[in-house]
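Listed next as structure tokens is one chain, alone, in the form predicted alone.
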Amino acid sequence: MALRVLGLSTSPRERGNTDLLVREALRGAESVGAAAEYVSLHGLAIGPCVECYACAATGGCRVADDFQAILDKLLAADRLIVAAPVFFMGVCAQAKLLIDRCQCLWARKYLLRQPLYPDGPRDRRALVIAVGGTKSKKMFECVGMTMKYWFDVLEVRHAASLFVNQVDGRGDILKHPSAMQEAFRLGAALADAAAPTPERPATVELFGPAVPGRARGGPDGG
């Protein structure tokens, strides 16, 4: 059976830089026979965690919105590609809302001691893609830390990361062919069922001068 790869675009901009990269990574996954699905948070209604602690009793989130459908997809996927622009040294609000709502999984695992998968642990792996508009490199440290603890509750192994800085304008990533090539390559590698389980994330960092033809803007690379 083909591996199920979920590509999750969290950018608030359609056809933004991280959105284009996750699409390219999915093309890479499809090139090795994976069943790829693209999902964008743009336009979805996902509210914040309200810290009601209902999940401490049930293991589920009582807030009814689009989170429930996304959660089902997150848990069903064999491989996850999550792409987020960097806003103020962390993932964008859309990504953080989704991550915070997964508090229900934390409660399920650590308070209720209920396994996410009754049949036992699965081989689940993830690729993280992040783009930032500034020349800072430390912003990706914050992204990596957030993903580390999110993946813990999702029971996903962080396999690889693609970090690109100094790319800001919508679609400017297309002027950065090496980033698109790396996204395709990493997507294909993630979906290779024969690949050994990684001990630590393989990180590709494309740091350098801003894309020609546009003045650098704010902290995001959406």
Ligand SMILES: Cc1cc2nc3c(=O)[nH]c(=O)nc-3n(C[C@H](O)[C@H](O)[C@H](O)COP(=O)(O)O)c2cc1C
Contents of the next structure:
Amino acid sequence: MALRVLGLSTSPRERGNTDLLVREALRGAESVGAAAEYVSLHGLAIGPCVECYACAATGGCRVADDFQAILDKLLAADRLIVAAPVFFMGVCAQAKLLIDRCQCLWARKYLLRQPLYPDGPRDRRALVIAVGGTKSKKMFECVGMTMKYWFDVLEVRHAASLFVNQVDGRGDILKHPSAMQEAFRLGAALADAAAPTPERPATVELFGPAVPGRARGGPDGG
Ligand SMILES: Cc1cc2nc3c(=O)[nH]c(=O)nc-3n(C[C@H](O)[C@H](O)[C@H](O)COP(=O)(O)O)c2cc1C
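Could you drop in the structure for the form predicted together with the named molecule? We only have the form predicted alone so far.
Full assembly next; the chain just shown is listed first.
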């Protein structure tokens, strides 16, 4: 059966840089026979975790909005491609809202000691895509730490990352000399069922100006 690859675009900007990259990574996954699904958080209603801890008793989230439908997709996928723009050194708020709502999975795992998959653990892997407008490189450490903790409760192995800095304007990623090709390649590699289980994430960092003179300012010289 074909691997199910879910591409999750979390940016509020449609056809923005991370959105274009996740679509390209999905094309790569499809090129090796995967069943690819694209989902954007844009236009969905996903509120914050309200810290009610109802999940401590049930393992589920009692807040009724679009979260549950996305969670079902996240849990059904064999491979995840998660793309987020960097906002103030971390993932954008839309991504963070979704991640925080997965506290119900944390409750299942660490409070209720319930297996996520009753039939046993699955071989699930993820590719992380993040883009920032400044020269900063540290921002991707923040993204990486958030993903590490999220993937722990999602029971997904962080297989690879694609980090691109100094890309700011909507769609400027298309002017980057290699980012779209890397997204395609990493998407195909993620969906290769025969690829060995990665011990640690393979990280592709594309650091440098894609569009001369366009890097956004920032306090760390960026
Ligand atoms: C609210 C906001 C905060 C941002 N914060 C950062 C930041 O901390 N570091 C950075 O490099 N770029 C920052 N940016 C720039 C975006 O990361 C950049 O424009 C990126 O290409 C957007 O990706 P998208 O088109 O997929 O949304 C910020 C942009 C916005 C709108």
